[in-house]
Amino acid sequence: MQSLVIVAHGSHLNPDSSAPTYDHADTIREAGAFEAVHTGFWKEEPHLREVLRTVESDEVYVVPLFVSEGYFTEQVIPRELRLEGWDVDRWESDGLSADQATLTATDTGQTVHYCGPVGTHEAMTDVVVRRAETVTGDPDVGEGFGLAVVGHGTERNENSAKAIEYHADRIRETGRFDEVKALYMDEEPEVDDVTDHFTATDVVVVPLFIADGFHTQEDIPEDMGLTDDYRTGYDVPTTVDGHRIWYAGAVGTEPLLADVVLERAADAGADVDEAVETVRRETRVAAGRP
């Protein structure tokens, strides 16, 4: 039997970083595809370190809920897991397209499908758009509206913006929306300013972040001036400079995402087809979609 693993960073300090993980594990877990379904944090319990040790099945399957490429899925999560021989060159990829390598864990000895993060995943693209149908309570919001999809930005690591360009960029190419843009907390184009970047009177922004906290919750609906203090809260959709601002908070708490960690099992080699039909049945009842 395949058992799955959805690994994330978790925080000490804000409680609810975790909660999207625990919520999307759940949907799967219902939806049967699996032996068994576990998470595991960088920074909460069960840690990454220990969590092979509580799967009893030989043949696991861990996804990460990350956003991008980079040094947690590079080089933490595979070192805590201990998966013998690991290289980056296994996913022989160009900071977007990592997709699965098999290995072996070395203390547990299960055959482990290590699994490219949900965030680059061309399903995620999905995501982003039912995230602002649910802001907005339109399914066929589009038309007059600009879109806008942030990202935390780092010269550090330009994989973090790569994510957030492909996503912007598959958007785009639909025709959907008006405009679609892609800005940044830490780089050019700064979301700050975001009422200079459209044109279009409603803008729709979708921080893809995985989970909301300081980030999502304080940071950016101040920069983009929602608020001038997060926990006086701010009505959605507010007008900022003439523009309808309907903020979406983190895409990583959108139901849908639980299909995207299906679709990063499926192109590893797990049998979940019928779970992906299921998920994606469910969490458009629970987006209140018909």
Contents of the next structure:
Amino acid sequence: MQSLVIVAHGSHLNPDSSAPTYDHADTIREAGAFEAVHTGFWKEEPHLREVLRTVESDEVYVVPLFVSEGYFTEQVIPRELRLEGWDVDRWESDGLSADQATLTATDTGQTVHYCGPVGTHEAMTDVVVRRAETVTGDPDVGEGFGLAVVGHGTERNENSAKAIEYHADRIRETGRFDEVKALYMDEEPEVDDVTDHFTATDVVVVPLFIADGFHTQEDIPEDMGLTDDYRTGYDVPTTVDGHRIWYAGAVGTEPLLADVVLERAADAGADVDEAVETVRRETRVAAGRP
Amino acid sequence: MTANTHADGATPTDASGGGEDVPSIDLPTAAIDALARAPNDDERSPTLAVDGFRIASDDDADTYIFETSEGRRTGLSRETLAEAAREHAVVVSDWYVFEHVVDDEGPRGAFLRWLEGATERLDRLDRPNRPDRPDDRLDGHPEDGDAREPREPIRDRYASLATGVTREWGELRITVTLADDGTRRYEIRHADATGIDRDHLESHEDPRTARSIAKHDADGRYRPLKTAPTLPTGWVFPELDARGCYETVETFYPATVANWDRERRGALDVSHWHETMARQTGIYGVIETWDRGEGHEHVEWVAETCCADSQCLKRREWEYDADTPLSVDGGDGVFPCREPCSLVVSAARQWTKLESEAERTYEFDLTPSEKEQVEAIIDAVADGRVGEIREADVYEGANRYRTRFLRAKRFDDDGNLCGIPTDPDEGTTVE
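Moving from the form predicted on its own to the form predicted in complex with the partner chain:
Shown next: the complete complex, the earlier chain at its head.
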């Protein structure tokens, strides 16, 4: 009997913060690969500290819905879940390669397969591209388009920028888009100057954030000049300095992210092959469905 | 609120106030199939002490033995076993529901037993390895069975279930009733919706709908704390099965059942204030510095602020530390709070910063009524009553016009009360 627990940050202030976590949990639940699919949060309930005691299975796959390896995945989550003998070396990661570690939760005695974050999995690259398809309504988008992958920046954690560059590089290598850039909120190259970085008229901007909130809904649209006041909204696309900016909002809201959660669990040994097929099939973008 | 808000096994309310009639049960085929398999299932085989009957197989004759406190029948074929089971449909269905429908000896199973007042079944969950079994064999001493007489409690419970057994869990009102086949149906609504016709409530089937109901309060504001007493009403889950009932409750109040069950078994692990704050890192690491002074008065204020029943329905069980209880009341909630929650931790971080400031003496000139008005404003905000104060009720200190008048009279252009700057180095801004 295997169960899945998706763990995320959550928020005391933003009601939308937990929405992607619930949505992806529902998608995976309906795909039927797990006995049960649970959610746990740092700022909401059930708290990380108590989520495992709501899980009836003895074997649990825990997948962090975070964009990069760092403070939360390395310290907070293992500590609050009470994973016995946790040490970040268990992941043997270079900052991008955390896969899984199998430990025992001292609180419940469950076997926990603690997975790396969704944001650094190679399947996340497909979600960034899928996000571009969704926001343009074009399942073949690429030719004549630039793509910007946007991250928070290195403020506290160098792994954050590594993840952005990793996906930008992978997408660039496919040759699908005319140009691909990694941009940041807090460091150069900055998302404020997005139009300076592209020659293509059409530019899709995909922030590598899990949930829509202050940064993706207020800061980035205003910084890019899509709007003077986020409360009045903006068009997709919006023309800025002669470029059409297709702003996608947080990549974490893209339904295909459920596939990355499953891939993480699969890498840790979960039997989810059929569910992966189901999720990929059901989250596809139909042409003309922006 | 009805009286059943304690986890101490208090008898739940019987919605009819009477309900002496034991209903007839149309035992499902699945129950009889399960019964026929029971002699080969050590874990789920019924016992006289708890289930009110027992069954064994006579392998030589390929027949069954069926026994209740009223008597013992032997040489039963599969067909005559089914007849015997139907004659005792109440006890067989109760066994079947808990062993095969609920099928859980953890928190979920305990909760579902507690909901309908199945105390004898709860008691068994608490006894490891089911010690009733060794002396409860058919070849044991049948006369012992009479002393444990389980039949009447089950029949009484069925009589109550026929009309509905109700418990409250936070602001939820949960009513258990019987379907014709003896399985349970659960209705969940807001306790404030007691007595309202179902047709006047918005009806839901999917437990996940509870997420969106619980997301905002009646004024549309986000509820960051699921156990805040601000759950909106106007909805009903009219017909949940056992699994759906548990999932709905867990969605409204996550992890409350698990912690209630640990407490019920005497195994609640409490993380007190001091150890919880010592565990914090990152931006919350600063909270630990708040504990370096003498005493723990600051924690009393936090508990009084955040953990009163008016703010959270959990019953606070954590103290300053294991040896230093707090004097403020922990509340009367049915489910326990086993450590300071993330909202308390976040607020404590801000208070740690604010409380590091040294006190200063300010001198203000206020009329006695103005002083009382300042106190009334603080009270109204702290008790969340601002919205209730009527537009023209200028007799209330926290009325908007009264407050605007106070501001017009007493604030300078920089928003300083009585023109007194917060930082004394700035000098006075009015004469």
